[in-house]
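As a starting point, one isolated chain is supplied in structure tokens, in the form predicted on its own.
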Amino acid sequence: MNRYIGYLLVLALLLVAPFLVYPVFLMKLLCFALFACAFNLILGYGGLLSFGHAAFFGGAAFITGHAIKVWGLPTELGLLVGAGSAAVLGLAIGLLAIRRQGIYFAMITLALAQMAYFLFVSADFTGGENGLQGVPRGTALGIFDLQDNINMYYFVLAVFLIGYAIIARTVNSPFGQVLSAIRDNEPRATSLGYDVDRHKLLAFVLSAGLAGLAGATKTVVFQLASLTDVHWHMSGEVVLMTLLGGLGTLAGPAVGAAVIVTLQNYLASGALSAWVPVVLGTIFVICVLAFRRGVVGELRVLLRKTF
């Protein structure tokens, strides 16, 4: 009871906040979390550490500004286009990738990703290092403007909160069961008759589609898609996200893309701008050495622990 109360009461925040704060910012917010949450997917419930998430992020806005700048494509059909593709993506880097594991596993992500960073570099539809730029918003339902900032704030919490209710289906589902125990005990789960490839790839593709529709999201917010998005310090950051909010939890990775977010926000406008990745990477220190939980794991035992 007191879990759906707090989530009630963070719906009430979120549905208010554009009226307090920057609707942009804030919908960048939404998109980094919704990123961050499926990245925690394969980490966090699967024990698989991608290094190449941002080549499903990116690549699912490159193909989605392009579907809806140059084939008129209406925006809800345009995201899906960019997180069917990404899932695709998923898919055949899934099927090479999951047949090693730990290091040998983040490396073949990572050179995967790679590969798919210079296709999009020397593409000629991604515009180069000048990305891929005036993708128009469009209408929601072909109703709703969403060239209006409040309106596109609801669709992209929209989109959001429909991300979040799979993946949070997900892992309260037996699958989710089977993904936790192949993360602690794979040869147990192996042993106990479980298609553990088959569990990983599913999960692989899954948390692809969903960090592809952050990515389109992200691309019809900002009316652009740029090559850092499917930059490999994309997919480092989406790490430092999980880990500072909480490897594990549902809600963790959303609350650590919350606060690199915002620091990448207001400390790049202020006198430390140029020290940006090393308050970054101070603070993913800091973590690591006292905060193994993260911010939500950490005030989960403190709770239970008062309580």
The other form holds:
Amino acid sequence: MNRYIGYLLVLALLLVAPFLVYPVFLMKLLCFALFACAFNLILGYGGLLSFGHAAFFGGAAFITGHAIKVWGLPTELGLLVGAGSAAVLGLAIGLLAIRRQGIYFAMITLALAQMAYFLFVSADFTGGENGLQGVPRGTALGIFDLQDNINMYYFVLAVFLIGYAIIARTVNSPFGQVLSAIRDNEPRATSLGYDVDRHKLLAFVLSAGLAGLAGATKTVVFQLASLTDVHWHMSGEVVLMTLLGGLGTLAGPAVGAAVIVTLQNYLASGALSAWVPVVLGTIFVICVLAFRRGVVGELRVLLRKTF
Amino acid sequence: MPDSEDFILETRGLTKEFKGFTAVDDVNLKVRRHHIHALIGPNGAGKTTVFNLLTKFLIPTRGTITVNGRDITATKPAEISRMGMIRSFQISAVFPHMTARENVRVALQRKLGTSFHFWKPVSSLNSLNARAEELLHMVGLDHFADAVAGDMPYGRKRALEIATTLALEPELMLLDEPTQGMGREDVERITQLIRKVSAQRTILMVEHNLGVVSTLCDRITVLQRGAILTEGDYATVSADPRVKEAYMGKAA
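Switching from the form predicted on its own: structure of the form predicted in complex with its partner chain?
Below: every chain and molecule of the assembly, starting with the one above.
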């Protein structure tokens, strides 16, 4: 019951937010929140540390940009093409990486994502160092002009909510049960007759596709896809967001993303602009040392203790 | 050969070599249907290695394994399980972050064939709850259904593991030291439980506790340095001077 009230409050807040805060900033926040939640699906619920999620986020950003700008696809379809390609890329990388565990899995995903990065650097359609610029926002459902920031905001909010709903359902599904069994005790899951690699692969593909949806949406918001989106820094940042917010909690990564994006935005314009990485690094160290469950994880424990 | 149909599990010339070391040496094991069969032997005799070979967690260097007359030497572990041959582990193998009911249900769930259905609500599994609770009742865990498995006492975890294994209705259960690390009370409880669930099933177990072996097992195979030393019922095996020397002598 309390949980539904909480959800309704957050939803109400999200609905009025663009009238209180600069909508473009909020849209950026929602894109990264979706990215982190998608990443959490494989790290928090699948127990696999992928260090290559920038390839899905940035790859979809470029493909969606190209699909809308050059092929002239409507915005919604462009997003689906981007997310779909990220899922296919996820399948390819997943097939190669999923048999390995721990650090080896992280290294293989990183290496393959770096290969994707160099492909995007050298491909013509990405615009190389300049990025893919001037992607038109188009209209939503052919009616709402997305050039208007408020319309665009509600469109992004809808995409975020759909993505979040898919993740929430996946976690609380028959598949989610098997996935958490695998995370808890992989040999036992095998001995019960589950093909663990195929379950992990499906989780990885879903995570990649949703990360792609986030990257694709970001392209439409900023009308730009750049190499920053596919750079391995991005893969690192999403790990940071997820851990800071709370690994394996549904809302945690979204909170973590909000914290990081807000800090980046406000620090960048102030006196500390050159010190952003240092500030973020310090926060990360404090989080890992003192609040290992992340913001949402610690809050949950606190609530459980007090009530 | 009608005689061979009595054996549910057979190995021929089963051998496992690690670098320069033969852990399992030419083992010909025959497990009779509906028997409780124990694999005993001193530490390092290769019991657990045999176990891992049978359940395909290790690949044999030589030899064959047949279950119900079907060669499974090249079959994957998950598939062995789907053939009705389920193993337990030396360390209790529960899913620590799930409740006892969920632990059993995740095993029952496989038959629904929805293990990849990420779009269905988890409540679609509620139809399995009754059966899960029945299995928990069978192992005396009625009051633990909603307990998180990781928080349960050790002996209860092992009981939960057996309930989870039973959920798959195995024809052949392989138990790796089911009473290891338990107090006497728990040992007693698990022994009773194994006897109870052995009806219409075959059980092959690795066991250190000779009290458990003597009360429970129809047939015993003694391993020493990776090879079979002797085989027979408890009276035969315990009277064998070589066994006394290799095993009982050390144990006493």
